[in-house]
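Below, in structure tokens: the form predicted on its own, a single chain.
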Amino acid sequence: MDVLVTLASPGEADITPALTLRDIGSFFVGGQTVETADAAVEQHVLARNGVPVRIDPNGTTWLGQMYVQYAIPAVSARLPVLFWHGGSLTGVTWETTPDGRQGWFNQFLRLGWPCYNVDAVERGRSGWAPRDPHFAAPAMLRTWQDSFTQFRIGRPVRDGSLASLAAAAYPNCRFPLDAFGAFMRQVVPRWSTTDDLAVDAYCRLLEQVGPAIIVAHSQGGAFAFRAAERCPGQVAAIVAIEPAQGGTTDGAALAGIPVLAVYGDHLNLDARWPTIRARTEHYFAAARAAGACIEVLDLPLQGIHGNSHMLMMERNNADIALLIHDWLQKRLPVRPDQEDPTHA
């Protein structure tokens, strides 16, 4: 595939080859049926001035399913790339950026990779089960003040004006501050008790479309390591974008799976991130001792400064996508005999 890469401004690549798709669609994967008995019958008015509807919650419902969107380039001999988002977010993370530019889902498609984008269990179109114990605790919803600091865009601020955000932003900020409000519309409620459901669904996805590459962000990185520990034969490579933590074993299952961890800037300015990274590095050390090949791309050490936790949304997101693309091409062979995955 011929790829035209132009520079929109210094240090900001633009991935612009024509995009022709062979297939595009979506499906649900994973989950389990749950039986409810002895619950009270309810009545709800579902529309203004409507007739009350009798809702009987007793019976069979579905729990832990996951929504998957996919697009397959017309010509591709590459392994599929699965995009796994982070906490408080959905698959929108990888789509159009908050300020309207191409996200990684689109860019990787244009680079010739079949792409799969998920809304993890409980998020977005995957939904949640209000009567299940996994959702008994109140959901958490991030404020924009918390998100601005926790995602390492800048120092704490109270005023959400662009001038205040720009004044509080960390040096050389790459995040599109003028679109921070659009970003916050993507933030959704989450629970801290659904990890096992999510890992189960992710493993089912790998069984269905793998072997595959996982590109995972933050919480999704932790899920990627756990899924690789459970079903290593279905994971061809992992690109962990600022993973929130490692896996839950000694990492020996990662032997034979190339791993790239990518970090942005200003971790030392945050109260939590030095500890988060240290714990993840401890997991990496154990995995390396067991034979795993784990590489770290520290963007500031490459002369790329100003990136926050949201690398895939920032003004230089195409530069970072190309670094990952090049790494994948070096680590994974092209497979002209790649079989079409089953979406059923």
Contents of the next structure:
Number of protein chains: 2
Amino acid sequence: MDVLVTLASPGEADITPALTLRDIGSFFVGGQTVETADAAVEQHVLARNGVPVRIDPNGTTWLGQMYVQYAIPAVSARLPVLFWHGGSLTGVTWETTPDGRQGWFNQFLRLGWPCYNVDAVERGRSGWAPRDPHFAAPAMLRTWQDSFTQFRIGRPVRDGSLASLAAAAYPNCRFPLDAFGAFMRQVVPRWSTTDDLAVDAYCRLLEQVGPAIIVAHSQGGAFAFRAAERCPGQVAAIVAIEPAQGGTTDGAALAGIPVLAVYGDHLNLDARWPTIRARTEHYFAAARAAGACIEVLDLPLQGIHGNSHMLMMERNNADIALLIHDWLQKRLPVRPDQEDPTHA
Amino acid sequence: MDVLVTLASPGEADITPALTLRDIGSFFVGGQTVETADAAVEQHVLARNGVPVRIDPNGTTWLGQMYVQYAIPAVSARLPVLFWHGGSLTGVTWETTPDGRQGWFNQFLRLGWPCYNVDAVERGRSGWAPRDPHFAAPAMLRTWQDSFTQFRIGRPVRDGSLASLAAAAYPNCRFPLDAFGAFMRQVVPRWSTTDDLAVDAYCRLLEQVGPAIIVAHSQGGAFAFRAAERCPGQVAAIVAIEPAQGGTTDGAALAGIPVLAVYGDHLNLDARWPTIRARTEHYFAAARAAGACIEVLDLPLQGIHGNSHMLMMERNNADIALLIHDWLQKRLPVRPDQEDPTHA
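Given the form predicted on its own above, what does the protein look like in the form predicted together with a further copy of the same chain?
Let us now look at the entire complex, which starts with that chain.
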């Protein structure tokens, strides 16, 4: 099956103009300290023939911290864009696509937005807490077959060969199928018991770098609505890419926050997505009744067909990024230092 | 204890000149596919009041893949530098320091080196495989107290208060103690059963981007020697920061590869480090007898006192980066396009 794996590397990347950045870097937000006592001290050999080490699990550890990586254009008066990935995934979602093209992190950066990319609590570089009850259930890892349908790329497949994937893909498929195996390397274990920790950390991030624009995918979309309900003053706009859920209130807190929900194609061919979207639209209706301005960008209704749930990495990802960039330009108030210099 | 947490953010970062980059991005290397059959299908609700989802664990998953993030200077004729972190940690080791200063990734980038930063197999964005026997043992997570001594910052402490840390710190401590709590957010769960998977993935990385310089820390140093033994032609130099071990052969394969081992201070005050260093020096002696050129930079012997095991993030990290940069300049063959233009 290794024939499917397309390695993306800088040498294969698109030829693009140089990036001039003020800085790149990372930091952590949120989390709480937990004290462990009365656990048995362990003795480990951490490598073949290594010097034995005594590891005492008693003491202080973190729970619920979140990793944030950023890149800031050298010259930018724009608000920060925060990228919040979806379930089973990490911030890699927004980076180089599995077939080696520019992802949305770079595309928004090149459009002049300061960009912040996180790994949600429990995922990636944010780490997790093996002894904590939040992580008592076994972690789940999605298979290639499960992901192919759950991410709505196509009908069920028996194996990951390119022939099988191509035969099962939905019409006008935009996903780079020859890099589906490479994409699956991004998929990491997850739990279903850490949502509250995640929302806490997202609110801490908003407090630190907001007001900011949230570009959120799937599970991240649900977190975006919940975080905006808690700290609306720190949210300048929400772009929810196929959000998995709405928030947990009547959405009145969204009044004054421009919201764009973006949907790909073939929702009606999936077992769960019609229900998921209907529930989210129900939340939107309540929020609109309470004064919120929520717009829906249904890509097939715009003549853009064949996008899956993973539209930020599909062949037309740059086109969709530009649609979102244009919407942000229209909906965000223009600050004096952002006015078009050609009219100054 | 939250008083200890210093949040690093771009606003607090050093004022530094703009970075001009050809590109930033990421990719994965290595790994193998694993097929699961006859496991029970699970039903999950992945969020509060979420639409139930059937998760079938049968099918194809990855094992042993590795995440690689890169930043390439706009103009550079230098060889790539690969950063390989140590145990319990991820690539965050080399990024912004816990107290918000530039880390080695940025410092080497600003010195003109194309930089590649990985999360080792099992860590961070590389993910792990919950059902695979490699991950059958419980994951270990180091405490603040354990890390403070294991990373050789000071003597045992009972709690993480700044007063306790400062009282226990070794003389001339270079670690930013007020950011020790922030540093501990980087610490992630680990296993002791995935070394072979890690070395496989590191060799795949070398095959893809080598010949390259490896800058490796602790456990990563052991992986560097093992990877160099397997693919010496892809390794231009090794800088081993307090390596946890040597390789697993007589080291003859290192002949022709300049090696620099760097050690901090206070090894003699630690229970394990004298043994660890002696074993590694034994490996070096064998490799030298077989023709290798291995140099040791013992920082205290150079008058640089007080560095711990985490010297890449200590207050003098920029000075140590420059020592390594200068050593690389001297030991690597100069290519015509790298010659000093002022003498052209």
